[in-house]
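One chain comes next, on its own, written out as structure tokens in the form predicted on its own.
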Amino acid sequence: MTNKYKYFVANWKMFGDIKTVNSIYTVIKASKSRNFSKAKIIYCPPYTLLNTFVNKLKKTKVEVGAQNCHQSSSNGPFTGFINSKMIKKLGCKYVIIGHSESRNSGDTNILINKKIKSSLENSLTVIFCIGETFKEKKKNKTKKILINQIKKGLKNIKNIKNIIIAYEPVWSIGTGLVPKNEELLNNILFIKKFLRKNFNYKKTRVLYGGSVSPYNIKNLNEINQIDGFLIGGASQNSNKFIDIIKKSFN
């Protein structure tokens, strides 16, 4: 770990209703321990949950944030979005912006750039998703892939601080398959030495996402560039996203 904390993300994705909020108590209860002191846990819920996580969470040490935004901060006729500056208003800190899913229901890098600047105009914090496609790893397009995908997502915007990198594999959300150590260390280390060069910032956070559980994460961790992770169907159930967190610090 790089930074003062490691981020535990939890994407639940199109997941959730009223009483499965509930579970979120045992994640508060142990978020008190001294053992969660350098954990930053932050829950990422559908929209309609939004409002509901942060009046609960309040005075806790748990955050928020949004799946997605429109791009635009100001009001209009976009039946069905909420943007940045409604996010930012609800009390959320956070926003998930470039997500392979998203990317798949038609956000290009250029959409993904406006999202991004009118997120950091609403102070949220962005955490940017980037990766590569299995069809692309094997065409060793990986770096190339990364490379295409930051220098456009972050177009014109120099001042990364409020960004965290979320590398995930697309290849690897969702299927149990993750990269080796090896490999998911260099695609790591090529994310920020990229940054730092080219951003002149030299405390990038980057995550990892894709098939994060408590069967893996131990393996996981003994990859010391890893600031954290964005899980996604393993957050879902308290006690596996706990277990996650637990064993990232024994």
Ligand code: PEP
Second form
Amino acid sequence: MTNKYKYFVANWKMFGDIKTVNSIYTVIKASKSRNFSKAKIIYCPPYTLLNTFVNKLKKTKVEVGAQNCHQSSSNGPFTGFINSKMIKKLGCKYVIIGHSESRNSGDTNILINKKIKSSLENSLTVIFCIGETFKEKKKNKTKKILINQIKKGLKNIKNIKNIIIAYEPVWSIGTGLVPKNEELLNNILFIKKFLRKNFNYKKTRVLYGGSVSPYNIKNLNEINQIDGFLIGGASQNSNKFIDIIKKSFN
Ligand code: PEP
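Could I have the structure of this protein in the form predicted together with the named molecule, to go alongside the form predicted on its own above?
Then the entire complex follows, led off by the chain already shown.
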């Protein structure tokens, strides 16, 4: 068994209702076992379920995060939005920012930077998603894209202690496609090195996200430099989610 602490972030996207929340009971139970002692499990359900998750997970070691937030730290006339202050007040500890699906819905690098700043101001840990599209990968632009997303997303942020990076190649999300281990290791190392050099911080955790499943998790765990996983589809099935975590530790 590896001794390393690993993150398992469940991104439920725009799925789930009050009834499906009950399905996480088996995950809560499993989280108490010795096998899971090095697993940091974080649920990121849709806004409508945040309160239910926070209450359900209160006396457990499983934590809760939101999937996005508005860029304004203070409350105001922003119909349809929720800010980081509200998310924090609700009892969440994390927020995902910059997910490719949010970028596709209009989150630019500039907006992402504002959202990250407001989330840090409100003492949330940010799970900052970056990653290249298939077209960019084919044109050998991956590193350029990653640098651009990091530089713009973290502009004027000095302390990145409360930032977790989720490297998610866009072409891997929900497609069943996963980068080859060599390519993945290369990109993870590149991100870590870039952060170390430009932000003078050595300990940033870098997660991988994109079609993680019980079938590919053993192989992904061969890459020692991955500090955990951001899991979409498979995290909505508690048996699969538990399986992924279990297989990460033996
Ligand atoms: C995600 O939602 O960030 C994700 C990686 O989804 P999936 O695991 O379904 O590819």
